[in-house]
Structure formats: C-alpha cells, structure tokens
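Next up is one chain by itself, shown in structure tokens, the form predicted on its own.
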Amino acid sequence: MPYLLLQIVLIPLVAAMIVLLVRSRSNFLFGWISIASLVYTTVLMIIAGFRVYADGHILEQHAIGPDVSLNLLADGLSLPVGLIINIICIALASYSLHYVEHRIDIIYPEADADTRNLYFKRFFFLYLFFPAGFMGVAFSTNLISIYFFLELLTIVPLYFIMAQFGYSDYISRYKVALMCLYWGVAGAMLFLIGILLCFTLIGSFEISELTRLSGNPKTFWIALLILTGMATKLALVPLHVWMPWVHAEHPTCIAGLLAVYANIAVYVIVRVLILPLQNDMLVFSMPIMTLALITMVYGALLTLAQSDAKRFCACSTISQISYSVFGVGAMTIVGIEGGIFYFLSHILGKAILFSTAGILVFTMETRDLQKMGGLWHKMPLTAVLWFASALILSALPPTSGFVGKWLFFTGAFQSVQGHPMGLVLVIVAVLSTILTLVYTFLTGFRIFFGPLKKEIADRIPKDPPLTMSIPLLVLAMLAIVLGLFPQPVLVLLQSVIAPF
C-alpha cells in the first residue's frame, strides 16, 4: 500500500478538515467521521505490523522541500506504541459522543440547536489533532518532526479543548489552559535547545545519526536538557505541579489522552537518548530511578488524600507514570522492555479509570467521591470498569500491568547488582506498588459498596449509554489479552531493544 505510514499520520488531519467543512444537523455525525478515520488508520497499522514481522521494519521517506523531509519508521518499538494509542483514541472518541453532549448542556445551557451543532463540530475537529500528533511522535525519525508534533499536541487540542469544554467557569478554564500551554511549551523548548545542540555537533536531526554523539563531552549536557524537557511532560517531582490542575480541568473524555500525552515522553527518551547513546546515558541511570521512586511514592500519597474524582485520577497519573520511568531508567534490556510495556498498560488502565470517573460525574452530577456509595446495584457495569482499571494499574494478573512490572523490576534488579543502596532503592519501589493497590481498590469499595448515600438517592443512578461503556470494556479486554499473551508485543520490542 503506497504511503502507508504517511496516511497513518495525515488521515486524522484530513478527517478534521472534513469535520470542519461538512454540514449536518446530526451532531453525532462529526464523531462517527472521527471514529471511521481512526478505524482506517488502525487497519493500516495492523497491515504494517504484518510487514514488520516479515521484513523487520518499514521506512518511508517523504521529501517536503530542499533539505526538508518527513521520514517515518514503523519498527518493533514504534508500531506497538502507535497501535495501542490509536485504539485508545477510537475508544475515547466513541465515549465522547454522549459525554460532549452532556458537557455542552452544562456549559452552554442557553445554546440553540445550531450553536450546539457548532460546538460538537469544534470538539471533534480539535480531537483529531490528538491521534495525528501521537502518530507523528511515534513514527518520526527526525528530531525536528518530533518537536513539531509535541508542540502540535500542546498548542492545538490541549489548549483549545480545555478552554472550550473544561469544568470550571470561563475565566478559570482559560487560566488552567494557559498553565498547560506554558508548561508544555517550556518542556518542548528544552527539548528543542537540546536537539539544536545536537545539530551543531553532527549536522543532522535524524535519530539514526545520534550515535555520532557517543563519547562527546557535550553529550551529557544535551541529554540533561532533553531529559529535563521530558521530565516536565512526565510530571516528575518537582516538575509535577501542573498535572493535578490540568488533568482535573480537562473534560474526562480528554483526560485519558492527556495521560497518553504525558506518558509518550517515556517513548521519546528511549528512542532519542537511551537506544542511540546507551553508554553515555548510564550516568543518568541511578538519578532517574531515584527521582522516579520519589515521584511514585509522593504521587500515591497525594492520591490517597483526594476526594475529588478527577483530581484522584490526576494524582494517580503522577505516581503511575513513574513506574515506566523507573523501568527505562534501569537501562537494561529487560528494564527498557518492561518500562515500555508498562507504559502501554498504564495508558489503557488510565483511559478506563478516567472515563469511569467521568461516568460517575456524568451520572451523579458531583465530583465529590465522599458523596458516593452503594452504587454497585445501580451501576454494575460502571463498577466492573472501575475494578478492571484497578486490576490493570495495580499490576495484578492476568492483566498487562503485571507483565510490565515483572519485567521492569527484573531489569532494575539486574542493573543494581553489587550496589547495596541501589538494591534498597529497587526493593522500596517494589513495596510502593502496595499503595496503588490501596488507593484504587479502597476508593472503589467506598464508591460501589455500602449503603446508598442520601445525597444521591434521588438521582436514580444508572449505567451510561453503551457507546460510553463498551469501548472501555474493549480496552479492559485488550489489557487482559496483553497480559495473557504478551509474546507478540515483546517480540516486536525485543527486535529493537535487544541489540542494545
């Protein structure tokens, strides 16, 4: 198929233009156009997957102008990342159909039919920039291209969707949207400075050329700049302060994609720094693992203190991302494979958790978890979704989270052999996983068991429309399938990481 990878990146943008130009009185039509385009690109990635298994990798080179090109690579690392993210985008687009309708009713109650139609169109137009940006980051072989797609994600969908459809009043929404913009641009700017320094040394922005930096004294400072920029997006302590505000403000159908936005920095670190510059990166191994441990414990304790449904999920993201960082920070083959595998597991679990919290807010008309209780008999499907996400995020078998944590902790133990303090660090990290088990299941029991709280007894709670719940069940089943049959994904990851 010609231009296979280019289609994967550009089709969502083409669909966004169609959504913008088409006229229809059916609000849901804009959502179905978005879903259809993402299903098509998912099929393309499955086709690419068969070719990667047969040929090892697919490289497409597309000239844009003199000395400017968009080179795309599908290999055992980029393909699983792109495919899982795209499936999440499909699920959350379907979830958004009714959720956006609900948000428009609340934010713009006086809007007439034409105005409501315009808001639907605006939402799905902006939404499609997410998969385009994610696919661009995943498949680009050029550092400038990665920077461009990271900025595309920050400036277009994150800012404007929050500003238009966020939870607070008009002024507060824009303030938090600006906070997201400033932090995102700051992180990307550090990344840009780092890659410009690369160019001054090697005369190329291609990732394949970065090995020429190996052994150069300036490589340490380049890596430090890029790592700091990515740590900003990963919300590692002390660069985490934006995460609770931004995550809590976004409409819940987008919050799952914001978790992907933060997590994909792990992929960038592996692709841009660890694989091409493995020897130079060893000096950062212990500092990265230490910072990740501090963040995972701090984020978990912060989560335990939350009673707001969206802030609960936001603070848990701070903690959960750090496990992937801890794995890749070990800088062993098994550790990196486990870190990437857990990254994929985490974004599946977090998309379900955020969306389930959104269902509770959608149905209960409150974000206060303390006002919820006894919902099992009224919302059994929602309860199943919550505990499915708890299983995934707590890394319990048979979910993909268990496989990811088993691998990266194995890699971490390998990396600290002969280092007593490093061994203590890894053991504390293993024990910290208990905190995830506590806050996910304890909160779930409080919400769904016990007597029905009188504050919500008159609201007749019920499960949401199937377009909201079935896509989340699909994500949960995917996490279980990956947990039971991880080998295909691990084979793909090993094909790129094992030579390291």
Contents of the next structure:
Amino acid sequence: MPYLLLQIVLIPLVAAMIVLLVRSRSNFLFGWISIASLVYTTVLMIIAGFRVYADGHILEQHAIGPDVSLNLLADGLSLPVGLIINIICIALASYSLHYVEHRIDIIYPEADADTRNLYFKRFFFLYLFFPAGFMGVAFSTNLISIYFFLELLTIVPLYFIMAQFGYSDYISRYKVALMCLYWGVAGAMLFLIGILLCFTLIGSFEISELTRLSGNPKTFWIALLILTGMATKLALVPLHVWMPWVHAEHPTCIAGLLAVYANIAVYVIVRVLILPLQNDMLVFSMPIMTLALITMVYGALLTLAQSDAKRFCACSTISQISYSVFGVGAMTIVGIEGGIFYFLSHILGKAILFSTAGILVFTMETRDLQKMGGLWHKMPLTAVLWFASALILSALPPTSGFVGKWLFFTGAFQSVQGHPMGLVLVIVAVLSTILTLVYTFLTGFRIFFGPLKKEIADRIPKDPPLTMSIPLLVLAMLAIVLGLFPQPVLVLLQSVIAPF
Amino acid sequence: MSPVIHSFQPLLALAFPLGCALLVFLFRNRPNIREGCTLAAGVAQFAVIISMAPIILDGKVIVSHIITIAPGLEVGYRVDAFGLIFAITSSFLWILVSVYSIGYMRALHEHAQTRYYFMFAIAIFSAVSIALSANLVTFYIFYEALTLSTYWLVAHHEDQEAFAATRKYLSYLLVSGWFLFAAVVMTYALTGTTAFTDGGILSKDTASAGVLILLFVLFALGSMKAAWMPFHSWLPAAMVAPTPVSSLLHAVAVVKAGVFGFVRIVCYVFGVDLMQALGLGLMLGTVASVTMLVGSFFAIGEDNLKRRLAFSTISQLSYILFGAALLSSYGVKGAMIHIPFHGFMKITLFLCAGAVMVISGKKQISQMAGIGRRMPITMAAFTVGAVGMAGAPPVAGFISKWYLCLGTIQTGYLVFLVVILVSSLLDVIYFFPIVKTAYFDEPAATEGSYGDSASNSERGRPLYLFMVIPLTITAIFSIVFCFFPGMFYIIDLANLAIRGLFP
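Switch from the form predicted on its own to the form predicted in complex with the partner chain and give that structure.
And the full complex, kicking off with our chain again.
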C-alpha cells in the first residue's frame, strides 16, 4: 500500500472536506462518514503494525520546504500510541452522534431542521481535525510539523467546538474557549522557541539529528523550554489552571480527546527529549518526578472536592496525567515504557469515565453529582461502564492500568536506588495512587447505589442509546485485553526504548 | 532444590470455589440446590487439596503457571508445605462453615443469601489462592481480591452500623494493600524476582540495611490483615457481620491470610538469616508481644461475646507473628501449626457464639448466666475452645504453645517466654468467666427470659442441627489435633517446611 502513513494522517482531513461538501438530510450521515474514514485509517495502522513487527520501522519522506518536511515514522513507539488514539477517536465519534444532537437541542432550541443539519456538519467537520492532529504528532519526525500539529489541535477543533457546542451561556463559553486557546498557544510557543534555538545549533529540525545536541551546554535551556511548554499541556502544577475550566466547558463527547490532547505531550517529551538526549535529561529526572508527585496528590484532592460531573473528570485528568509523567521522569527503560503504557491506559479509562459522566449528564440533564443516587437499577450498563473505568484508572488488575503502574513504579524504584529521599518520594507516590481508587469508587457508589433520589425519579432515567454505550464497552474490553496480554505492545515499545 | 512437578491440581482445586460461585448465581432461586453446590464444591476442593499432601511430603513441589502478563508480573501457583497447611485449613473449614451458614442464615431469615454464598465462595477462592501463590504478585492480587469479596460479607446487613464498620474495614485494608503493592514493586526492582524461595530472595548485598528495614516496614504495613497493634481496630468493627462471616474472617480467610502472608514474607522473602542480621526479629517480636498482651487486656473489658472473641483473635494472631519473629526452628514451627490449630479453635468459639445468639438471642456475656444448661453441647464445645486458647492440654493450642515456648528458649530471649506465659494466663482470665457464667451462675430472676418454648433449646428445631453439628465437629477436631497432630498431614508438612528453612 503506497503512502501508508501519509494516508493515516491525511485521510481524516479529506473526510472532513467530504463532510463539508456532502449535502444530506440525514444528520447522522456526517458522523458515519467520519467513523468510516477512521475505521479505514485504523485498518491501515494495523497493516503498518505488521510491517513494523517484521521490519522494525516504516519511514516515509515527504519534503515540504528546505528544512521542513512531513517525514513520517512508524516504529514501536509511535504505532501503539497512534493506534490506541485512533480507536478512541472512532469510539467517541460514534458516541458523539446522539450527544451532539442533545447539545444542539439545548443550545439552539429555536433552530429549524436545516440549521440543525448545519451544526451537525460543523461538528463532525471539526471533529476530524482531532485524529489528523493526533496522528500528525504521533508520526511526524520533524519538529516543525510536530509544532504545526500541536497548534492545529489547539486552534481548530478545540477552540471552535468548545465555542459552539460548549456549556454555560454564550459569553462564558467563548471566554473559556479563548482561555484554552491562549494556554495552548503559549505552551506551543515555548516549544517553538525551544526548537528554533535548537535549529540554530544543529541546523536541522529532524528528531534523528537531535542527538548532536548531546553534551552541548545550551541543551539544558532548550530542554527546559520544551519541558515547560509541554508541562502547560500536561497541566502540571502550577500550570494546571486551565484544565478544570476547559474540561468543564466542553461538550462531553470530545472531553475524552482533550485528555489525549493533554497527555500526548508525554509522548512528545519522550520522543523529542528523552530518547535522543538521555544523558542531558538525567538532571531533570528528580524535578520532574517531584512535580509529578505534587500534581498527582493535588489533582486527586481537587477531584475529591468536586460535585460537578465534568469538573470531577477534569481534575482526575490532572492527577492521572502525572502518573505517566512520573514514569517517564524516572528515565529508566522500564519507567519510560511504563509511563507510555500508562498514558495509553489512562486515555482509554478517561475516555470511558468522561463519556459515562456525559451519559449521566445526557440522561439527567444535570451536572450535579449530588443530585444523583440509586441509579444502579435504572442504568445498569452505565454503572458497569463507570466501574470499568474506575478499575482502569485506579490501576487494579486485570486492567491495563495495573500493568502500566507496575512498570513505571518498577522503573521509578530502579532509578532512585541509593537515594534515600528519592526512595521516599516513590513510596509516597505509590501510596498516593490510592486516592484515585477513593474518588472513582466513592463517587460511583454515590451515583449508583443507595436510594433513588426523588428529584431524578420522575425523569425515569434509563441507559443511553447503543451507539453511545457499545463503543465505550469496546474500549473497556480493549483495556482489559491490554491488561492481560500487554506483551505485543510492550515488545514494540521496548524495541524503541531499550537501545537507550 | 526440590524436584518440580507441573500439574493442574492447584488449578483444579481453585476451579471448585470459582465454579461454585457461578452455580450459586445460576441457582439463585433454588436455595437447596444453591447450598448443595456450596457443600459439594467444598468437599471436592478439600479432596483435591489433601490429595496433594502426599506428593509434597515426598519432597516435591507442584507448580502451575498461569500467565506472564509483563516482565515480573507473573501469576502462578506453587504448592509447598507451608502453603498447603493453610490451604488444608481453609478448605476444610469452608465445608463446616457452609453447613453452619445454612442453619444460621435460614434461622434468621437473612436477606441476600445468594450474594452471601457467592461472595463466600469468592473469598475462599482468594484465600486458597493466597495459600498456593507462587510469588508476591499473585499473592498481592488475591490479597486485594479477598478484601473486596469480604467487603460484601461484612456489609451484609446494609444498615448504618454495617456501613460505618465497612468503611473502617476498607480504609484499613485497602491502604494496607497499597503499602503491600509498594513493597512488592520495590522487591522486584531490587531483586528482579518476586518468587517465594526457601531462605528468602533478599540478601545483605541487595541494598543497604536502611533500605531493607524500610522495605520490611512497608511489608508490615501491608500486612494490616494480621491485625497487629496499633492497626487492629478494623477487626472488632467488622464484628457487625453475620457470625459465619466473622468466623470466616477470623479462622479461615482474612486475618489468617494476613498472618500467613507475614510468615511468608519473613521466611520466604527476607529469610531467617537476613532478619537476624538486620535485627528485625526483635522488632517484630516486640510488636507481637505488645499486641498479645494489650489485645488480651482489651478482651477482658468486653462484654459483647463476639467483640471479646475479636480481641482474643488479635492477641492470638500475634502468637503466630511472634513465632515467626523468634527466627528459630521451633518458633517458626509453632507459628506454622498455630495457623490451623488456632483456626479450628477460634472457629469453634465463633460458631458457639453465633449459635447462642440465634437460639437464645443473647449477645452480651452478662446475659448468658445459666445458658450451659439450655445448650449443653454448644457450651461444651465452647469450653473446649476456651481451654485450647489458653494453651492447656488436651486441646490443640497446647501443642503450638509448647513449640512457641521451646522457640523462645532456643532463641535465648527468656523475656519472650515470660510474655507468652503471661499472655496465656490472660487468656484464662477472659475466657473462663464466660464458662463459669454459662454453667454455674443462676439465670437472672426471670427464668422466662429464655422462654419455655422448645425452639429456644439447641435441639428445638431441626435447622439448629446445622449449627450444632459443625461446631461439635470442630471442637472434636481441636481435641484430636492435640493427640494426633499428624492429622491432615499438618505436623509432617510443618516439619518439611522447617527442614527447608533451617537446613
């Protein structure tokens, strides 16, 4: 198959154009077009996966300008990341079908059929920029194209979808969308300054050339700039301010993707900094781990204090992302492997958790968790989904989270051998992960057990349409399969990380 | 190294409780078939487990590997002598507790009986898995499974009190599980393996002494299931559960898994030599001694029979930790055989307490005056248990206490000998008044408080036989073990385990 990787990145954009041009009375058609295109790219990625198993990697070179290129590389690191993200994109596209309808009903109640049709079209047009951006970030080997895709993600889908389909009233929706935009652009800007500085030293934007920076005294500052930029995306304390706001304003159907958007920065850090510049990065190991620990605890405590379904998930994201940052910060082979694996596990779990919260909002038409209770008998499937995601996020066996947690803590312990303070740090980190268990299960019990609350009883809550729940169940199954048989993915990750 | 046999026997043994859970669920509307499944599974499981004993005594080790999830994350079973002792105890007592449950749950018309039997089977599955686990990872996974499955049993009544108690139960045990996880990961990071080995997997060269002591503290905090002080208060709180559950918690599964795990960690992860070199034996011995004594003092002050038994358990569990802490062959042997012996005696006591509660409705000791005349068999069994707890012949407790005393002398810490003797004395102080009240005190002025109807005597209803017979059997076994400690191969297995640990 020619241009395998280029297709993976560009097909969603082509599909977006098709969505824009097609005229149809059927609102859902736009969604189905998006899903079809994503299924196609997933199949391509699986084909690419077999080739990567056989040959180690696929490199496609597409020069654009003198130093800028759209070179795409599929290797053991980028492929699993891309594949899982793409599957999540499919699931959430299917989930969006009904959810967007619900949003449009609420925000634009006066709209006639044609206008509603237009909104659907707009949503899925914008939605397809997500997979394109993610695949671009995952597969690009050129720093400028990574920067481009990061900005693409921030500006096109995030800003516009939030501004048009978000919560609250018109004004605050735009305000929060702008806030997200500023933070995103600021982070990307730091990244850009870092890579331009780097260009002045080595004269290239290719990641493979970055090893030449090794040992250069300026590398520290470049790394610091890029790390700070990425920390904004990752919402590490104290750069986490935007996250609860932005997550709360989103239409829930893309909130899962926002978690990916934030967490993919971990992948960028590994790709751009840690793998090429291992020795120069070791200085950052302790600070990153400390910061991650603080964020883990702070995020979890923040989550415990929430009563709003969406802010709850948002704060949980702050805490969860730091798990993978912690693993990557350990900078040992197992630690990085675990960090990346946990990143995959987290986005799976978070996509389910967010979407389940979305289902609750969808059926209850309230975001206040305190008004919910006793829903087990009314919405069994939703309850199963919630607890599945709780299992994944609190990293209990047999889910992928457990494997990730096991690996990155092993790595962390290995990296701190001989440092008493570091040892204590890691132990505290292990213990702090129990907070996730507390907030996910406690909230789950409050929502689904106990007596049915009066205010909601007259709504006759019931499980959502199957296009919303089935994709999420598939994601949960995927997380469990990854939890029992992670070896294929681990072998791939190892093939890239282990030479380090 | 012992020759290794790869066999499906451990998996078969574990398939029974798991299959039983499924059948219980399927037959949820047919109580008789449902309970029949539980009993059949219990008998079958015990048969498979006991059939492994001759192979083990032959000097072999049975291994069945299930899955390697990721590097270090291996799940598998490995049957050795020590694990088999615990497995035999748990699986045998499960049969009796199941019989007893039928009487207890039906007499009280408890709700959600299907959930009860389902979770019971899962709890037994987890407990036996813990007993047979090959490495710390398997151990950890089933340790958490045990916590979660017993949660539903403790919360059975679903009232305010039950939920308050389970909150405490979960807070302690889950936090403890996280400590254990930290310890397991750290062990793996230090040594690259988590498999239990005779003589331990850690050594002085693994890391600095400080790190190893820190690791031990993590393991100890991870073993809060062993209810050592000051982390014991979840156990008396969990007494809100139905009595068969309490006996499961105390004799068969939860706290037993805690002490079993602790002995595993002391002997098979750290190893006796390393413990000695780090001075950890003394540390653990001190904690255990304090728990033994203070637990007994708390027991003296309790009027509620079940709570008194709970504090007695706290004290008795520390005998096992204490034995392990002595780090001598006799001490460890005493610890190992105290696991089954204490199980049999404590279950007798709990079953008696439950029977008294169901048949006469009494929960407080002060109300039990003269009950021995109403329920002679039950109180006779209770007396057997009480004598055993105090470590007097002719009950099994005597044997284990004998070895523990020998262990203290072998180690040379005579102060520990004093501790153990004082503790037995305290056992007498809090148990014998119950016996005295039951037999010799006149019932309070209103004789009618027991009612005259036949249903208030232990043979009043056929259903009560389901309670009286199991407790009689456990009481008889408690005595038989004193004369034939080789029954169910227990003493032989313990000897074999000791030969492995102290070559």
